[in-house]
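In the block that follows, a single chain appears as structure tokens, in the form predicted on its own.
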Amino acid sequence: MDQLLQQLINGLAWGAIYALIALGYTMVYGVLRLINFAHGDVYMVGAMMAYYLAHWLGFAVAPSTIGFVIVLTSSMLICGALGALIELVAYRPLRNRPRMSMLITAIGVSMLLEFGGQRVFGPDPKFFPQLIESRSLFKAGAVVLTNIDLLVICVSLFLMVVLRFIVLRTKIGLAVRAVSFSFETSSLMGINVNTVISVTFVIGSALAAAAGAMVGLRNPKIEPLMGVLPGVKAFVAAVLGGIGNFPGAVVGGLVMGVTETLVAAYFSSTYRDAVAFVILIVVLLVRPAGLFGKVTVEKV
């Protein structure tokens, strides 16, 4: 029973992170109907500028709660601005062509962060700081529960509470849900749709620089391909609960963070990764909508 809850709160830990990613897709693909494959490596990005933020800022040397929230802030900043760049150069010229295009655009766009990232930060790992000194808030018998989970949880909750008052309490947020309704309807009703799809890059973006920085806190191991596979289980978790569907995104990515979890400390680690890709497999094949997501049918 100790291994069983000390595996559930790692879990999830780990499966607060993915919905934040997920968070993300689901995000892009409610409003463009597009998979942004490049998702992942924003997460990577996340991750890198808080590590060089905390050095270049001297909060590496200097542990505090000030300044996680400081990099943490920053990171996201800089990732929704690359966001929106991202969808400005590489995703805008071709929103009109095949849908195709547009996939195979986020497929090379993602490449181009995975290896611009060894080019730029190295090729070789990196040893995220201790921004925040971890300790054991609670521990009975074999269950601990450290600071850096509950920061973990809590501050991604924080995060998912956010998101979801602005989509549903702000005009923004109407504006999105109203795009992705239908371009051509908002258009004629006055909302920009570059500005709303622009914000909703930015707000994805920033979603995964979150959980990059978080990331580096629990695993201070980082480096410039660390976010192919928890993009691609990310991506797995918004299919699972329903993608376009946020709180399909974040059952679904708890949902996936608990079940790796479990499956890693009870049979073997080396099944973890193979974990999100048979719930794939599964998903699509009993039921392709996803948990909370609706069969639609299109007329030709």
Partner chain sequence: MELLKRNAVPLLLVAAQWPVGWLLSQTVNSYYLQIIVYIGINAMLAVSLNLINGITGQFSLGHAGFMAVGAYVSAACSLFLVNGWPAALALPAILLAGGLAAALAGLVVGLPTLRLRGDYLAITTLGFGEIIRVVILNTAAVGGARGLGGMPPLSDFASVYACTIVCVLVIWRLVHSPLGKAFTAVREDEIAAAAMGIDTTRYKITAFVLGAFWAGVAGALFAHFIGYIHTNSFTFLKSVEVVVMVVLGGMGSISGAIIAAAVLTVLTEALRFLADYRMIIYSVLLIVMMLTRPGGLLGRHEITQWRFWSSRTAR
Contents of the next structure:
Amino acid sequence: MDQLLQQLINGLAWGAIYALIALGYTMVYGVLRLINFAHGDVYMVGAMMAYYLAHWLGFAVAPSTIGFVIVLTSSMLICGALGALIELVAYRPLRNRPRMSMLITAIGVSMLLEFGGQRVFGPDPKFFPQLIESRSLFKAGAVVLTNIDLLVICVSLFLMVVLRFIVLRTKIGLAVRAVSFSFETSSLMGINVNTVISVTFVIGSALAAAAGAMVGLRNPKIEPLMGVLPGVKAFVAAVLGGIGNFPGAVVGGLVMGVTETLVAAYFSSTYRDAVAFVILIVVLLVRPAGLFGKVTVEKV
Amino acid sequence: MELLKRNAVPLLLVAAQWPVGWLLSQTVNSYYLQIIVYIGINAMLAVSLNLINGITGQFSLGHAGFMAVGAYVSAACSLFLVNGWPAALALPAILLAGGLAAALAGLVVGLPTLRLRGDYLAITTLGFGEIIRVVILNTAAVGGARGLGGMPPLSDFASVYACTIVCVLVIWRLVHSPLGKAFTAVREDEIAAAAMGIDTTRYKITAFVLGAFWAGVAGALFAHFIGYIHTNSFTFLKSVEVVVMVVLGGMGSISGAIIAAAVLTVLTEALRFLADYRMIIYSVLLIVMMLTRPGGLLGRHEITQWRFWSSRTAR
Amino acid sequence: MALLELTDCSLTFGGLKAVSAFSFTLDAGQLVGLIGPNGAGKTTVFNLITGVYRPDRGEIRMQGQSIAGLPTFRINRSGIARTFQGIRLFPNMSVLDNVVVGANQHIARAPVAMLFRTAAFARHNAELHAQCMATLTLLGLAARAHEAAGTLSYGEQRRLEIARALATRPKLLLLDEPAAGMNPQEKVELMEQIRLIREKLQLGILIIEHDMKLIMKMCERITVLDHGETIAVGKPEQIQIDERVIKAYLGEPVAHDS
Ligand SMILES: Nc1ncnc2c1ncn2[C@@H]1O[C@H](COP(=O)(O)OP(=O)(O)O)[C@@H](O)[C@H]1O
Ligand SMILES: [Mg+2]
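Form predicted in complex with its partner chain, following the form predicted on its own:
First the chain shown before, then all remaining chains and molecules of the complex.
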């Protein structure tokens, strides 16, 4: 029982990370119908940026919560810009070409970030500085809730609430929803589709960066290929929730994190990474539109 | 008899690989011979992936995974099953075993995915490739993380090139036959193809399974050429390498895929001193190609604009 | 027995009732028109019949067999072929190959013969080739057989859509605005070709068209849709003077003559 609770806490923390990444997939898929393969690598860049910022700004030697907040937000800003840049250079010129073209450049960008990352950051794992010292907040029997777990979950929740506010209550959010609904109609209505798509990439990438920076606190080993598997898993989470659906991405991420942790704990840790694949196959077989997605029909 | 006469050229071509192989082994040093063999294997991979990605318009990122299945199953076969058979029997047996195992894996991955939109296949096959690696790494019977060695050197220049020729011929004749035109139709417009009575899912699965089969054969040939295999030879990067070949050659062009396979294999060797930058070069190549020459080197055209199906040859 | 029979078919998109309680029959060999202002739901009716969309409610029968909910390719094999309002050819394939794809289900499935290119295979190819060329000739496209479909003119592409549909050997042909974008000369030719096809192949035709002259001249019967509702059914001369039809068209702010 204790172990189950403990695993649930771990699973939720991982789930929150997946959810943040999954939101970016879902947003981009919503506006461009593109699986942004590079998204997992933006998450890696987020972790790397946080690492370097923490060192440059001196927070690595003098940890503080303020320091963490500064590192987190700066990393989000940098990756937001990176996301917009990727869209501008690699996706925008291909928007009217067959969708396959964009998918191929997305893979190219992903590999460029991974292997360029190995050149720039070095291929070996780095150790993320302890910006916030890990303490146990709560202990009942063998169950421990650390401040880091709580922080990861709370920051993720906070960001999701902000996102929800932006999407539902602001003009740009309305525009994002309109573009997701229909490209042509939106531009006829005077929405600047290019701006909306850029904003989508900025927000999605910033969320991934936040996930990257926070993952450094829990699992300090970071390296240039760290984004590959979480990227795939977060995508599966988005599909599970119903791609294009925001609450779906969050639920999908949490389900993914918890399932994976439980499988690793009770079954076999080597097959931890296989969980995502099995979930994907099952979803595609049983409910391809995902838990909350609607079946969409192409207009003929 | 009639069959032999109608297929004399391909048959002679296949048979000619043995004397050519002998000649090469007498004249070319083993390093170059190895590169030449790799060209054959990569051409087989590129042409079979081209059937899936270029001609049928799906997007598989799992070719290395199918290659791994073929390599490991065939290796297990030759080590444990057909051990001691004469090479002339053992070779076809392990090639078939590797190919069929990969085809079966392709069916398992393809059935749930190919009913849906093409881009889901990309992520499913990517996941599949990773899972296969995890499974192999954790299976002690095939060596796990140590890799698997000791396979007899059943394949050589002649068998690799004979298989490559057969692979190219089968795929070429398939997609240029009246029935096979539907593969291209699926790529061009799935809804229109369905409205013409084409069972699009079936065509997609056929392409995918056949592509996986040849990737498995390529894996089997590879395993029995170098005699030692490790999952590191079948990572996601290998899949991407094959995708780069298909893109470079022009999505849908069979001859383009072969040329691109040769060019990239040679370049990879020639640029060995740039090894650290190889993947960076590949990725930039992919992006720049898509932005500037999305049709690839040859576009959708074949190097010969010869049509097997046309009034000329039908008579 | 009717060739095609729709009973009480409805489909909504979100809140929009694209087609409501649509009932319709077409007998073998009939040529029927489906008209209505833009957005009336005509194309959606085609999509329902061909299984691109699935009706929320209602029954669709082809020669007595229920086809609602079947996949599109099965519906085509039951004898219904269509053209698309927004042309959907296989643009990078040759004109001839587009028709060959249409004939797919009538090509013998003989993998061994195909792989070894047997004499029988060559013979079948020659036959198929001749048939497809004949279909192209019927629509005046034989001379363009080896060009890429995407390079044809607009009018030619529309005719190729018909040729490709005919290659599936349908009993019922659905034409979605086949004359759209054609000049008057081409329209006259098209009418002649449709008449010829009907005579030769004895098939039922359901045609959506905005050109009233063309519709009134060709059709035996016309169904009029507006906002998804059937507002009139009858002979051309009845439709011409039907008050609700006139109102539906006059109520439309923009002329629909394209
Ligand atoms: N896939 C779809 N999703 C949402 N709305 C659709 C879809 N297909 C058609 N519609 C809507 O249904 C209505 C009828 O469309 P349609 O059948 O194309 O009209 P038309 O009579 O001009 O052919 C229109 O308002 C159209 O916007
Ligand atoms: Mg219409």
